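Here we start with a single chain on its own, the form predicted alone, put down as structure tokens.
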Amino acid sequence: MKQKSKIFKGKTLAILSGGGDTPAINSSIESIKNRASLLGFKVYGIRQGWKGLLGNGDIVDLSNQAYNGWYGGTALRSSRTNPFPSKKNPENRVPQILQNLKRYKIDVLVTIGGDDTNGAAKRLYETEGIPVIGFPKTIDNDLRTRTMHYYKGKEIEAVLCPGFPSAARAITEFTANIKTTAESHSRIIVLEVMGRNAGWLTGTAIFGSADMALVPEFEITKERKDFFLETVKEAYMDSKKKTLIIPVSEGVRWYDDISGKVDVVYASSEVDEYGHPRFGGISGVIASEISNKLGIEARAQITGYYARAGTCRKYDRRLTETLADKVVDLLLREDYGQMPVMKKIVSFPELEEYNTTSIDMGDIGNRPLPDVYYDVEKFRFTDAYIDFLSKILKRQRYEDFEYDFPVVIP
């Protein structure tokens, strides 16, 4: 029987993005918008995350509008607003959310975010019956997507989130570039990389010729710090150009000689509405200890927001489109409270809907770096991690200056 009109004609779907930005959010918005429009939805954009559903609302119409998905970040902007009561903001703002959803006649809500944003959406679905679909987003790649990595007969639970592939490429390029200044001064560069609780992104620096690495999953106790410094000295003395690049996650737990405690380094004591403090500065602490205890010149370099910034890369672009295809399936079946994910880690050509599935938004949580990906005794990422990363990033050959000048003896 011929369908006389589009399935969801007369219905409205709204999209919001919350939490930290990534290079792939605009691509996610565009992909979801285009597919929802094909189904007949009017598509709205909610600006500044959950904040855009407070007060009188901050809503824009994305229907029949051009949208540049290659441009990084989010044109809908973002915030770390929590609609539910928190220590920082005890007010329950759920009634405002419900009022605006009704006021703007929003039938379905798609939330692009991590555990916090999608966790709030899932709670609204469970307590208020709001039809929601979550969409994954993080450069840290620690959102539990239950994506399997098959390596040498092993089944490893990995993670694959939009935003990570573009950020990974940015970190590899940053690492490859910083190498020239490290070589020029025979220095050790301690490269600080975003990663509050997980070292997924830190590991991508190895494709830019990083030597060692520290990740939050394995704290650096007094004994391990001594062993780490000893390993650094040996690696530096063995290096032909007398230089090392050591990426470290911002959330690394480091032993402090004065306090006698193992803890993170805080950039600020202030916390957001989800209770997260701001980390930053661990690279300076480690570089200082290398210089003072080993007598080797070391410098800290914070990559900061560089990993989040810039254009959406090709893998991310294809990934967001593939997951948006799965959103269509969820919409058609009205299967709400779900988040589309990849079933397995695949190379670029295999990013297709048949390799996707969906998981309950209440079961997302966080996924740290599996032990099989990191050699805790050598402070290095393993071949298993390299295989995981090679599915996502094509390993590039960066420029190197090969020389072996003969020494002049007077």
Ligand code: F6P
Second form
Amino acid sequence: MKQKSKIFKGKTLAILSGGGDTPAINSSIESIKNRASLLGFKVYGIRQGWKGLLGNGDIVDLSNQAYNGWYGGTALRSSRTNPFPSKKNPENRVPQILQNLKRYKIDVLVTIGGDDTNGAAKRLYETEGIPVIGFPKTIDNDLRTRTMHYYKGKEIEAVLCPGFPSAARAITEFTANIKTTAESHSRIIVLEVMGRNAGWLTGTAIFGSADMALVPEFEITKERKDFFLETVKEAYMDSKKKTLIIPVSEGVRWYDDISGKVDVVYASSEVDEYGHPRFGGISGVIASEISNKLGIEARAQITGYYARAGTCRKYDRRLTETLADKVVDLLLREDYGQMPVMKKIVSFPELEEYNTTSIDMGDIGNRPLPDVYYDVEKFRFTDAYIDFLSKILKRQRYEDFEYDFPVVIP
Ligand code: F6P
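Next up, can you give the form predicted together with 6-O-phosphono-beta-D-fructofuranose of this protein, since the form predicted alone came first?
Next comes the full complex, and the chain you just saw is listed first.
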């Protein structure tokens, strides 16, 4: 039988990943690469994000190469290079990028990234007509995907980004483990969680036994701080084992008694090429205020890169495969300037192409934690958030030892 040639034979698709890594990027790359190959594309990988399109280019051929999508991080490596002029780098790199896209004969570009990488891709699509498809990625889960969460008759605009489910699992495990140490010493542990200006990831600690939490979306003014400390004291006293784990987002805005201002704690004065500062250290500030003001022993723990390191988890694996199925649809229709997303928050078995759609990359941006997911009065995530999370993550079955020994009286 005569074989028909594949539809995109002779064309080249290139993939790049930019911004902070996640455990699900290799899975995204593998899923896109395999599907694009079946359509006939030659598949290239651009190394270190936009940086790989500067100078002479840093491009590898992924066609017919084995790829391990379970392995965390990104084998294409990443950078926070911005193609457009920024304060940190005033040079316009677009001409170099266009030249390399031409030199390497790249017909379609798939950019795996958050708001920054995909925002730059969208500008290249709009201003230069480069055929791009954006692919979502971030552990922060703050990239607007317009994914709806249906809860008790309400429609909540949630977010579902590859990388978040694996990071969520890592944070619940971390919290569940730290619990035994907190209990042994009757301490409060203030657990700092990445996520920039959004508290999506911080909430996942509640599946690992945490209780109260602080998120960047609701600032801690002087009055709120006093109320928070009172609430902490009460919760600690009420706890059976005299212990508490309080997850706090790295981007929490906290009232500083000395300066009299509400601000975040910065890890350094540096900003990246997209103008983002680095946060870090708020947990230490909060733990020491708890110790000093309440007289309860408190310690800070920074979960840091643990959230985004290591193996891709099952939900993320299937999520990236499903979104890559949607990429096939976009490629077949030559519908560029789009990003595949899930239409609604679904559990693992429902991660299927029919539950996907795509959004115009012009509509992407940041989506903070919706108000309905956090109870400001109680400093707790709500049942609506728990319902959102339980679709993505099974509750961690952490060890518990309900000891209650009789006290000996001499
Ligand atoms: O955006 C992902 C993220 O991990 C944030 O949660 C965090 O603030 C930032 O990246 C840290 O970036 P870096 O890789 O520069 O340390």
